[in-house]
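What follows is a single chain, given as structure tokens, in the form predicted alone.
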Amino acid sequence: MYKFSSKLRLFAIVCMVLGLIGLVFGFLSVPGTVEEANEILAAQEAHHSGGEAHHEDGAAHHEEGAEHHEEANFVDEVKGEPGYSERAMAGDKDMGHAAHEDGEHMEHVLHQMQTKPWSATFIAAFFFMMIALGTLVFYAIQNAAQAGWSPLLFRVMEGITAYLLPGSVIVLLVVIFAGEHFYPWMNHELVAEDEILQGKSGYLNFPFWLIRGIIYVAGWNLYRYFAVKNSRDLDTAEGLQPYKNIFKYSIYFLAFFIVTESTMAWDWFMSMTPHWYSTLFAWYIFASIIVSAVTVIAIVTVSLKAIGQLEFVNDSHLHDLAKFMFGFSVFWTYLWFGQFMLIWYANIPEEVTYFILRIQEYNPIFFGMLILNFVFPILILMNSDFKRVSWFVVIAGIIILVGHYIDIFLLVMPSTVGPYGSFGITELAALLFFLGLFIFTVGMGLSKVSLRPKNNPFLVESEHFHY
């Protein structure tokens, strides 16, 4: 039986403080006038452009005089034509409303970077909430599908799965609180002057995607709580009712899923930028989700392996998740590259401002996930004798993680905050206390009863699946 050792523990908890630290940080350094947004953007703007600055500073310094010279006599003569004053009137309108409109600017700028540590904290926190929610998944089409390689591996799933319940309710909360910060059909004033927001409103209005959002996190873990309760229940069971409610459960499950993942992937996405609109958008987030499920599986069974556990695990059942690491990073390229060919060759202007700021602005990172969610993946897990070792799939895995979480990074962050998001402090915060909480609540969830299951009633072929 896994015990939850207590240098694992001491340090999810480490985690979980410094990560909570940094996020009190990151939502009290936060800008709160417009003056001291203009101020960070200021010293921006001097960081990045201070030696072409200092370059041209003593040029622009020797011609100082003589502009102000000539700047004044100009202006004497001009006072001196007629009509001066009418055409002062008018550029002095003409400057009201410019600094009018930079005002109005300067305010979305404010609100775009006080959205920034709401952003990173929903970023990790969905990041490690859909690993737990794609484990199920995974965990309840095994069980659909009556498969026999994966029996031995299920008390792994569950024990991942355990951070669904915090791991959702918190996900909830955080989309709830940042409201208009990440929505903008929650602005009422807003709604009033769109059309297009007012057409939307009988779906986008808060009070329908509150009840759904709780119906989605209810769903997922009342599955869960019955699955493994039942899943328990087997190991001690005289018959097999209890794999037979598993199984029941595991195809009402799915098909509630298919609803909730499509309509969540709407509701905690989409609707960011609620003009925006792709069909193959759902599709697209349960890709990242079921590949990161399955990476984080095939990781944790070797951590477990490597440390004396599951010794009934062999390196076919390692084979085949790792296979699955493949098809599905694979699926998720073809997805993303679905999306993106044809949005930009249709280039229809409401539908390609969702990919124009990310590539003006996010452009290295990107591009630059292709290489981690698909190059990576197919140069190290092609070859089958690679699939079946250890660190070959770990070193696939850790890559493949980082390159999906820059996918929610990217879902996020350039809708919530536009040109602003940058990886500091904040996020640097957030995925050190959900990375704690993950492990904490994962490692609790693994150490509560044995890895090997029973009675199930593939059991042995799983135990004798060579491949």
Given for the second form:
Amino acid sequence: MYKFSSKLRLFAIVCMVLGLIGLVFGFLSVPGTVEEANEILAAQEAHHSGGEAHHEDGAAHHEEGAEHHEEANFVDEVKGEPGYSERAMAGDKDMGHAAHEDGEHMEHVLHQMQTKPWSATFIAAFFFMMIALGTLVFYAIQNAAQAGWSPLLFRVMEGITAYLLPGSVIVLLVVIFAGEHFYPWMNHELVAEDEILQGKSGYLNFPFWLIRGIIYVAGWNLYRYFAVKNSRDLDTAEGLQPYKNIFKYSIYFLAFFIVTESTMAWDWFMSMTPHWYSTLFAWYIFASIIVSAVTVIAIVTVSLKAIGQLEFVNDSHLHDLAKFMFGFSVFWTYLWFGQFMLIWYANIPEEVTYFILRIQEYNPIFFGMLILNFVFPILILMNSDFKRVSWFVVIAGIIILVGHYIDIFLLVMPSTVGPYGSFGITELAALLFFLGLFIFTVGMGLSKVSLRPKNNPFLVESEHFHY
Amino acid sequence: MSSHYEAPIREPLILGEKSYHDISVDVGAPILGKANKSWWIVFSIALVAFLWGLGCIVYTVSTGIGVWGLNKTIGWAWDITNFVWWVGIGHAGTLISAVLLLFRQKWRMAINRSAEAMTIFAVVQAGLFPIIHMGRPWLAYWVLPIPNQFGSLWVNFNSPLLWDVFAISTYLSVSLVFWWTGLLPDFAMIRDRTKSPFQQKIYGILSFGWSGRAKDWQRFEEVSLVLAGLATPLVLSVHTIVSFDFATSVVPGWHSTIFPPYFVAGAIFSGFAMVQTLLLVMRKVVSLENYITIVHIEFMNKVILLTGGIVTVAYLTEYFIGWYSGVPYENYTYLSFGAATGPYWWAFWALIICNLIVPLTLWVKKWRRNILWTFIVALVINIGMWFERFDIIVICLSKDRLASSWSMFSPTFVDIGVFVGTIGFFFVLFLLYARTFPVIAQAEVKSILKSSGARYKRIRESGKD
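What about the form predicted in complex with its partner chain, after the form predicted alone?
And the full complex, kicking off with our chain again.
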């Protein structure tokens, strides 16, 4: 039986308190008026000593406009329209109506700045929630596939998924209360003058969107509840009935998940830029979810083993987890490349805005993420011997997790705050808060039952697993 | 606990009172025996179809592509449909031999040999189409970046059609090497068992002097694992590149980012359906029911269910995003309301019924363990996946951006003849293979006899009491 150490608990609580203070600071320090926003921009301007065009105020922006367009090379000369890059830069909320008067522009900038703490919270909240959710999916896959190697790790996975309930509820609350900060289609005035958004209102309307969100969260948590309950019943059960239940639930959950994951990705991420669409988008996010989850399973397993709680887990189990980290990292890269290359290649204006914004405004991390998420894992985890060395796996794991935090950051920040995204106190505080909550909940989840499951029909295979 | 241990809850993969010797005898029987009358009949039919197809190909190349039903709007139809269909079928073989090896699935051992053979023969069929659909196939070698007298005029590496060349040729060569490596111990077994000097000579050459020493086996295993690790990304990338042929374009319905993984899932889906179609017949004809058991069939059906589910989600995504995009041109793509009600409604509904609705019956355990029903579903999926490619290609092209260029496609007898010809050629190769190659990887099956054989499982169970 694992005992949640008081030191770790204290650490988690300190993280949460510090994070909460930082978050409050972040929400209070956003500019309240256009003047304040202007001051911030001016300060940044001085700091960058005449940096890029978009950091200047509205008037200067317009003067440099023409030149900027030529550089961007995405101007629709025939229609004489300002060009998609310009609009993408100004944020997608402006798309579809030529609202580029000075005042309106600054109001828009203000709005983006006010959105920043919301985005910081959402990124961190989703990042930890997706770890719990991905672990649940991996757990369901292991059960449905009747894996012979992993049953010894089931309690670890169940412990990690303890975070799903608080995590998913928080994420749902964040997206609900962020409202128009994230989702321009919730703004009735904007929709009234935007025909494209009107066309989508059959799907993108608040009540339907809310109901969908509740269904996702409820469905995922219900599976988690019943799977864990049956898994614990199995310890004392006479027959295999609880095992059969988990098997059945896992399959239904996976079917439910593949659909809800897609719609979740559309609802919570894609609709941040409601003019933009990509069919692969949802599966791409899934790749991030699953690779981060397997990584955390590996890290938690190594940590618990290091303090002598998982004596029965051997290095072959670790080897298998590391292989999944490796494989899913490559899979993520495959989907990243598939989406990026196809949009880059065809270069259709309404699609390409998504990447123009990210490449022009977030260049170092947009491509740097590929080094963290692909190059490092493939080099570090290629060797079979290295995959059995715990500290090696942990280092690879930390790199992967940082990389996928950046991935989520890049999904959200450019779409919500445009070029004004950065990693500062608010982002760090949000990370700290949810890290603390994650450690606390998972620690509590792990400490409730014996880490060694009983009576699983594949347990003996798992105990003697050697690869 | 011995390494032969296996959870009792797992169903046995080898039925009957089999010993190592029995496996050699059962696998060797078709090669060491003589072909019966029905083999000759089926072979003749396949050969005739092949020759007819060959005639159609010769006619096309010598007369011109105009003998096909293509028009100025629809420049790709049956040719590329068949190409993608055959490539897709070829994917199950590599999936079974490589991906299932990485996932340590013991049940793959009874089916991998035939699945790989199917891969190779299907890729050969697929490889015909990129050549014969060319207007000037005799200049096909220009697709290769070879130094030449035109001031070293090279190819443009930006075209997915060129990537296809590299993808398909690499895929065929790697699959061939992977397959042949696995065959070495089995050819050696035939070499050692046959009485005929002619066969001894042939299988002696084919088996490369395999003597089965410990060191050989160790390296054999390592090579298999490395090849499996390479073949897995290869199999994903090959069909991905095939999907790029469409997805990199700006044609509504073709330009879709989900195509890479969705085509791969579809390829596995159709490939497994073809494996079912072939193996259900083969196990009966060659009497391999003890090796290709109902458990294998059920597992394959589960893979079909899984990949079919993924494809279904992709269909829904395509349909949804087509609507969501708000782009009016998306109203006529292969998965749109326009397609469902337009002139190609029958092709649309063929796809939905064959790929989406009929495979749903496999959720019922009784049906997915029913051999006849499995066979029917597998056939239906093969047809459905042909329609999927036809719909993607033809429906999307038939109503593109300019209404003045809208057109319909109807195949000529040459289009159909070439397709029939490739089916004939495929079966010619497969039937020859079934008579001359060990259709089950006996060396691998022997390695699981003691862990998963029915007899040994029973012995282990009774020892416990």
